[in-house]
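There is one chain below, alone, in structure tokens, taken in the form predicted on its own.
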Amino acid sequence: MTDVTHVLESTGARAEVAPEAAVHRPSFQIVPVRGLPIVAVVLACLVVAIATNRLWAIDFFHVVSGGIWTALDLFLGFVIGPILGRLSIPARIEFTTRFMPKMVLIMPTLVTCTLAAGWQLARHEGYLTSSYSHHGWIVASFIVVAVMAIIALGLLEPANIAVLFELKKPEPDGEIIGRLMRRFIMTAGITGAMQVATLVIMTRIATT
């Protein structure tokens, strides 16, 4: 997407066709309202998780969630840029107005998911206390668990949100969608590799 305003100034077209006839622009919602209710039902029952301290379902919350955020950030990062950078630009365009909304309620649930109860079964199990054996890894954890949730709240959403609202214009800026794509995918692949940290410090805890 970055190449739009180029594509149409290599082909002298740019002061003749506006950039949304030339590159056709599917509609889409910034919010996907159908999937507001999975969203509702996901956090109720992590509420009724917490609330009723059932180990097995905070343990569950934080594995399944935590894994999905690990899966979704390598993949994006080390999977889809590399492809994304490499198609046209009506295919990019198709996939980010199909994709991009979904992330805007999968990523801030997973975030709210992994930590609220990895914060719950740390509590339960007796983590959080200074006289448990490895205290100093899960410190550990929640730092490089607190910068992720910065990167991919602070960052990776708001870029998000603004590319949808960028294509929502009559005449959407290219190189600024190229900008916050690019900004998308290396915030994804960062907070994936540091995922990759957390599952060293997990499993270092569970195996010691």
The other form holds:
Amino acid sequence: MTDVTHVLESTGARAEVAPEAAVHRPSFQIVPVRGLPIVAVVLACLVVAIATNRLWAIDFFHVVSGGIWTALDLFLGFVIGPILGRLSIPARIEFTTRFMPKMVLIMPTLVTCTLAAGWQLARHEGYLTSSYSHHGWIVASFIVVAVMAIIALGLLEPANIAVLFELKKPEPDGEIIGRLMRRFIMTAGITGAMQVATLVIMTRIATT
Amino acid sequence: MLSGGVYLASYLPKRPPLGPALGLLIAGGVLTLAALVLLVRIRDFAWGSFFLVARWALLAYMVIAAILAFVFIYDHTRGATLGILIATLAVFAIDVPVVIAYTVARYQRN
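Can you switch from the form predicted on its own and show the form predicted in complex with the partner chain instead?
Everything in the complex follows now, all chains and molecules, and the chain you saw is the first one.
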């Protein structure tokens, strides 16, 4: 506990040292099992939408999940991240243990829905063919998504899960948590910035 | 792996020249194998935590890869292009769980 208090301070928090007893970690599940049926239903609906190839359904999945993914990345990187850095240590630990497990389910589901439905939508509308006038923009969106995927899958998500495993320990190592949280916030900021590029590309494709 | 996927996708529905995609797939597969070999050689590693995370992450990423493969098959992608895309997704579905499991296990006590 002392380690957590000590090292979370080094992540840039104000010098507000919580008394040892006050650093309370709520019990939590790394993967919230109750959320799994919801994920299964969403993915099943996605498969049905693609299989039936209805424009409204695939457009709905792409716009809704893409919009939430973009908003979450921007909100996390530019609003929640800086706020989290200024919270007291107990508040930060409590927020992390309640927030991060939900992200373990939400983000991969949103990304899968956005990409699968987006691909199908582009196919449906003929955007994938190289003769499409904005084919360059489509390829640019592939590249932006690929870069975001490398950052999210290679750095952000592993850091998220490793923090949760560390917080599950009887005596978590605050230095490790601090280091991983810095990585999490930094990568969330980078993907947030890249989401701006996605917004430019998508609005360009939709309006020209 | 992602570069190969982007390369192939940028050509669809035409049949792309498969050489570069195959090269990227082989490079990705070799790098994944090298990572696994290096991992196995680490002494004092928390293998229990590694396998605990790896098996569930593998399940999750197999589902994700299967959904993406379904979209390609549904859209009549066939032949060698489909083979390379599915192999790319398979390496992706192994790669990411290994990265996640390693990141968790390196901070765990043996």
